[in-house]
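A single chain comes next, written as structure tokens; it is the form predicted alone.
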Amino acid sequence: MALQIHPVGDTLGVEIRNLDPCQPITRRDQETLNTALKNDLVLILRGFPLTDPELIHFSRVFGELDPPGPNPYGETLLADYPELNVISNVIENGRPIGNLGAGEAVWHADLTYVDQPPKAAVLHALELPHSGGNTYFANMYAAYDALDDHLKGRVQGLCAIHDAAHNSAGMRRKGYGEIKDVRQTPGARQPLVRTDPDTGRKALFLGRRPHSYILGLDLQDSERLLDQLWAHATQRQFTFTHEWRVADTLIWNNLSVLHRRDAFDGSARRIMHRAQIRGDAVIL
């Protein structure tokens, strides 16, 4: 049966149907996933479980994998195949196996504090608590479209720091010290509007919202401009919640959504593999 893409959610999302990804891919269904993860934003696959390798080589039909980023604890998380990274609470012989923790994950896009951050991600659910977990996504297409057009304004040409010495549930990264004065955050600096090179659409361009600041703002014009947007692009006509399921696979597109994950239990194991595919440079 030909491939078959079903809308899930209102402003993005769709669930990919009669695909193995587990099995080549045919030409014609690459770039149907392709035009999917650019209009879509966010591609379900459910019940295929991947190994390692299969993971990685399906994550190379969205293109070529960029390696995870620096995690708190400064080394590989997987020996055997380091591009993929593990996010994970669980701790085995007094170590944690991965990244995050079962706390909350605030809103956020993947590694935009460098300076040419990951087109997409690539997320695979190995085991999951019985509750709790969920991930949330935000369509930033729809977000800026949605704002006035002062802010469209205002916004243009104005460029954040995205801090790379937190991840996204709050922890400091290995080799970098407490910052107090949020104008000195480390990290890349981006513009608050991104346009896709091939269409033409703008979208906000976020990041994180903790330790983040507009250059060249007075601090509280900053923060209030940064708590507008936020609280302007987090609602909830934009978002999609997916509930996680084992052997779920979701692929987003990290330039275009922001997403936040919910808190779980900490007793119980929530084990997932993820990859992610270079991006181009950003363009204002």
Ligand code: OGA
Second form
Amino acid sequence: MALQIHPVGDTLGVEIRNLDPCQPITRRDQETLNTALKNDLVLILRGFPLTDPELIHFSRVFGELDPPGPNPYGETLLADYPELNVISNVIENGRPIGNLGAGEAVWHADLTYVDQPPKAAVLHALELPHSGGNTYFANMYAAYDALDDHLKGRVQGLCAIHDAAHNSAGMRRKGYGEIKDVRQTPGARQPLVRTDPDTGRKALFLGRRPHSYILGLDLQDSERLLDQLWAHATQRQFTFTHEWRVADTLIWNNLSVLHRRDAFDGSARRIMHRAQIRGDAVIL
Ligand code: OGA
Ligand code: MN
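For comparison with the form predicted alone, produce the structure of the form predicted together with the named molecule.
Every component of the complex follows; first up is the chain already shown.
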């Protein structure tokens, strides 16, 4: 049976059917998957448990891998597979085995605090709590398109700082001090509007709200505009919710969606392994 793509969300998200990620994937299917990542923004593959080498091998369908960003503990999480990140609340021998704990992860895109953020992430569910920990995605093409003309004009050409010091759970990464003035936030400067180099389509590119600052504006104006953009971009009509099952693999277009995660019961175990796909330079 040929690979099939089934829409699952109103604004983004497709389920990939009839694809075994552990078998060789034809060039044609690889192209179909990459086109879906461009247009549908989140791909969902269900029912295939992956070992770490299998996850790495499948992720390469989407490009070269980038290493994980720095974590709060300053250590490589999977010594044998340093290209993978671990997202987990589990603590073993007094040491967290992964990032983000069991709390909410606020709306963000991954690693946008570096100059060349990954273009996609591949997240694979190994162990899950019975409930909680849903992940939400918001379509930043749709959010940009729905801005009024005044706001479209206002954001064009502006850049914001994307905070490198904290992860999306609000934990400070090793080696960073407290941020007292957001105008001094460490992290990459990114355009508020990102243009896709292939299609010319524009997306809002907001990264993360905490500790952000729009360069060149008064602090108060920056706060007001950021609040307005974030309230707009995370409205329900732009979002899709994923309820995880063990052996799900999600691939998201990191430069065109935001994502957030619900909190879950901290006494339950949730373990995900993640690869990130190298991106191209961001074009103004
Ligand atoms: C991530 C992330 C959400 C989740 O891996 O970048 O934000 O559901 N994870 O764990
Ligand atoms: Mn994330």
